[in-house]
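Just the one chain here, laid out as structure tokens, in the form predicted on its own.
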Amino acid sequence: MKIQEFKLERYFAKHEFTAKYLLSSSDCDGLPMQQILEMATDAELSLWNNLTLGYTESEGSHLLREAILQHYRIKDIAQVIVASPGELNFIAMNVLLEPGEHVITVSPGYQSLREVVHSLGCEISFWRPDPENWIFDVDDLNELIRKNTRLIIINFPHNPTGSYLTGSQMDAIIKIAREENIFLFSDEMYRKLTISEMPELIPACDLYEKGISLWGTSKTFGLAGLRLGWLVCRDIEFLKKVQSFKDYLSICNSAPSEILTMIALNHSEKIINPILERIKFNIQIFQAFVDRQHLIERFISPRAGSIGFVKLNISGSAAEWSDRLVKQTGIMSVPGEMFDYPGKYIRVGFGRADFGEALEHLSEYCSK
């Protein structure tokens, strides 16, 4: 298997730990470990204090999977497997797909949602939104279905546009998948970050027998350093194949990460509510920045998640502009080229406490 370089991750590797401001991060500020431990009950603290650093259960600890299922209608821990989110995406595609099969995926999107599929020799069609409002039309998805379509990949809240679906749109997608007997892989990494009046979507795994839901700690919880995520699915045979594939990769999870994740899941509102308030506040100050600057040609406020995709009023490419920006100001932005999207776009992340400070420096740069 040969796979293309992950452009976005290589771009972050170049700038993320040297830039002063991260204007385009999809994750929110990382929480201190002590803050998580201060939320813990006595029983949870006992697990932490008596932790031994041996191997863990390959599918994820019993207690962790029970904590995960608090957030789903599914209540059988056999229908959950835990690993890093990127690993689970990689394994799922390898388990589900054969060369020559057809896959539909959202675009623009996180590169792994298409590149692993491409590396396996599958045919890919892209479900794209209307750039005037970032709304995905389910009728457009339906037109992409072929006789050999094996998998539909969706990602809502959407990276990078901040688009979201209504419940009726989600029902329509599942109706298409069920009628055609197609698996539905739902990247739900920004789940619960609902910042508009749109209701929170029910996870795909709770709605469809071939729905596969991916979630984790990095976006919603500000705990990217734990490197944990999970797949939830009703198809036990699929999950058994995922677990067997995992034996060739990480085998099992980090014991400290499992306990910290369990605590975070058990006290999720204490973590998520402040993150939501920060995102909403940063969107407001960004809108004020847009209103007084000529840099942004179009800003469609995200409906959910921690990011938006904005069109720039610049000469040259977004990649060239972003390169100059980070060199001259220390502000890192992610150009649309990292998502293979045409036009002069950058992703903007609203989850950082220093977002307003970054905007002040960006405003000074624009006024020179």
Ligand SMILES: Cc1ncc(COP(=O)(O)O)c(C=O)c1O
The other form holds:
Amino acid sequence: MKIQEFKLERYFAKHEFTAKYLLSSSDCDGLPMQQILEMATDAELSLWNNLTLGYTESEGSHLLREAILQHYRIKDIAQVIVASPGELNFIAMNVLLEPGEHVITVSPGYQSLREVVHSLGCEISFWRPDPENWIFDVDDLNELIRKNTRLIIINFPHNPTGSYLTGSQMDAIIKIAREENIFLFSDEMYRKLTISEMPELIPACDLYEKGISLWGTSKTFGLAGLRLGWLVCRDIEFLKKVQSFKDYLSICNSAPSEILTMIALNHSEKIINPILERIKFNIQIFQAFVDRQHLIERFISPRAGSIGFVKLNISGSAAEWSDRLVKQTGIMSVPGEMFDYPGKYIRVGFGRADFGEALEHLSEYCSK
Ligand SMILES: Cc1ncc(COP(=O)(O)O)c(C=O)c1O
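Now that you have shown the form predicted on its own, what about the form predicted in complex with the ligand?
The complete assembly is shown below, putting the previous chain first.
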């Protein structure tokens, strides 16, 4: 199997730990471990203090899977598997797909949501939003369905546009999938970061017997360093195949990460509420920046998630502009071509505490 380079991850590898400001990160600032431990109950703390560092249960510990299921309607821990989010995406596609099958995925999008499918020799169709408002139209999705469509991949809150679905759009997608007996892989990595008036979506696994929901600690919880995520799905045979594929990759999860994730999930509101406040605040100051600068041609405020996708008022490409920006100011921005959307777009991330400072430096740069 040959797979293309993951452009976005290579780009981050080049700049993430040397740039002074990260203007385009999708994750929120990493929380101090101490903050998680301070939230812990005595029982949780005792698990932490008595932790041994051997192998762990390959599907994820009982306690962790129970903590995960507090956030779903599904209540059977056999319907959950824990691993790193990217690994779960990679495995799920490998387990579900055969060469020549047809898959529909969102575009622009997070590269692995199309690249793994591509590497497996499947045919791909892209479900694209309206660039005037980043709204995805379910009728467009319906038109992409073919006789050999095996899988629909969605990602809401959406990376990179911040687009979201209404409950009735989600129902309509499930109706299409159910009629054609198609799996629905729903990447819900930005779940619970609902920043507009739109109600939170119910996870796909709770609505559809062939729905597979992916979520994890990186975005919603500011805990990317734990490297944990989970799939929830009612199809136990599928989950068994995922577990056995995982034996060739990580085998099982990091024991300290499992405990810290469990504590975070048990006290989720304490973590998520301040993150949401920061995102909302940073969106406001970005809107003020957009109003007073000529740099941004179009900003559609995200409806959910921690990111937006903005069109720049520049003469060259966003890739060239981002390259100059990081060299001249130390501000890293991610151009749209990392999401298969070349042109004048960059992603903007609203989850960082130093976002206002980064914007001040960007203002200075623009006024030179
Ligand atoms: C839509 C989406 N899915 C999956 C991932 C992978 O998450 P992680 O970095 O925690 O593996 C990301 C990370 O940016 C993402 O944006």
